[in-house]
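Just one chain follows, in the form predicted on its own, and it is written as structure tokens.
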Amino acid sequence: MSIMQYNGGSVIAMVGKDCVAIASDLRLGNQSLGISSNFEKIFAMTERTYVGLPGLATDVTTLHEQLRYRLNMYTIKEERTMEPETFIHLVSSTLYEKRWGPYFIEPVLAGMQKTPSGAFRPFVASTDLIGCINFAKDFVVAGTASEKLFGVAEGLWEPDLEPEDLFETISQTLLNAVDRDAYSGWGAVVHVITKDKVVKRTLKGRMD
């Protein structure tokens, strides 16, 4: 078994009309073995920018702080908030320092990016475990379940959804992907982001 599959865990981001929404599930395993299900995987890093970050729980935590600690230092240093397309590189070149030794975690972004008019656009985007970004316009993945949660989203995103409608596609998404994943699941939890709030919802999931 691969280091990534070992507290399983899964995360996905989508994009909406003047929206965005992640989620992930709320298991923590020893392999097969369940441990907890109130993991939560989804981290505010500023008020628009929320990172999900599955994978080893162990670094989770640590990469949590750390993405925190530099955060923090960056808007004492630069007197504003840090937008998520800055946040994504922040990420990439934070696991890119440890790739000879890396986290063993594959964290899936998702903010509203303020253009130079002042207007906000939905940002989605991930890296792999040593940092190489994936920009996304539709979603995107991470996890043990992220190859179910591919063939799902696939079927069911579709362009400029509401963020009710953006809510109900990515919960029925994650919901439908983990039930056919053994270390993914027991309940989840979603985060829909506008300009001008986040709503989070927690869901029941299946607890067999």
Given for the second form:
Amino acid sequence: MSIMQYNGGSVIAMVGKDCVAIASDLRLGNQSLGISSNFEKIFAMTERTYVGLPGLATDVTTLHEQLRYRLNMYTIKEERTMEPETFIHLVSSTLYEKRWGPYFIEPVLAGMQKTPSGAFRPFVASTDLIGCINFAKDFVVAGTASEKLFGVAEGLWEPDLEPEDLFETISQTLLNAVDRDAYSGWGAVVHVITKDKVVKRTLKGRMD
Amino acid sequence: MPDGSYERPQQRQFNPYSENGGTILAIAGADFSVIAGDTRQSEGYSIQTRYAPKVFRLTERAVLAVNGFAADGNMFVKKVKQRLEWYRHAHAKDMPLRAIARLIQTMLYAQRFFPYYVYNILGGIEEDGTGAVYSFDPVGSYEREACRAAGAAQSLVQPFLDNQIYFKNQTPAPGTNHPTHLPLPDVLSIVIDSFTSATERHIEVGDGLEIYVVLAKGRSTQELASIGGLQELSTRAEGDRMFVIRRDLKKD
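Now show me the form predicted in complex with the partner chain; what you just gave was the form predicted on its own.
Below: every chain and molecule of the assembly, starting with the one above.
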């Protein structure tokens, strides 16, 4: 089995009306053996930028540290916070730097992007393990349950969902997808991001 | 070689199987059954035809959907139909659904060591008038269920069905329960949504959609009146009735 499936785990992000949501499972496994049901793979990079890092667990930690370092350097030099669209390019170049010995991670990003007028617009994107960016208008998925996530999300998602409806949609999509995946599950966490607040909820789901 | 020189050992192999894509799906209602499949047939990245039916009428009240290796699938359906004809000659009636299910098991298991490379889903009406779905693996292991998806987009469709048919991960409002069977219009909407979703994200699914609807004897056909692309297949209006709905799916 591929190294991408070694530890299991899945992430999904969706666009709503003036909001975005990003959600993941909490499983860390060693092939079919469950190790932890408290392994978070979504990280807050800025106040309005969240990144999910499903894939090889050792690289989840390493890549998170690497991205945090580069983001901090940018913040210090530029004296401003990084926007999500900039951040996904940082992720992309960080991954492509290791083109011939990649981090086994497929990052998923969700954030509120500042527009020239000073307002915020929802933004999601994902990349493959060598940094090829996918700018999706609706939703992005990654991880061992990605096929299932695509199927359910394609059926449930609709444009312009309000934060509470977006939360319901992303939660149902994630829970039902991971319940059909042996390598994902064991709890779930959802972040709903709006321009002035982030709501994090831990979901009760099947623990088998 | 006889002259003392060496040659590399050669190996040849014939692979008798291939995989022809597509997806099938069936959902049972209280007194009806819906069996659907797309009509694209492909091999690798090439489309062989945009119209190759995967869903077949077996009797007045039984429909079989076959997915996997098309050659095996067509041969298997041919043989099942032949066995059902023999049954009619011997017993002067159609074989009941649960008996067809058991027949399919024995026919599949007879090929245990050179299997038909197909996933079967059998749908229809039982003798007691209830809607039924039976799903099989390639060697005949089977089970009666309320719904099942199989084929190329099984992994996309099945979790969606878990959510929409079995109401998985949904809590009913206090003092209420989830329905065990959905009404026909809801089922048809879910089937069409499932295939449009699968077509959107899976390259092997698309072109056309055939939805077979089997209604138990005496059941109203009212809910089908407004459906476009409907054709009746049953010959007698007094028994169980069968319809097919043909729809286009995206061709890209």
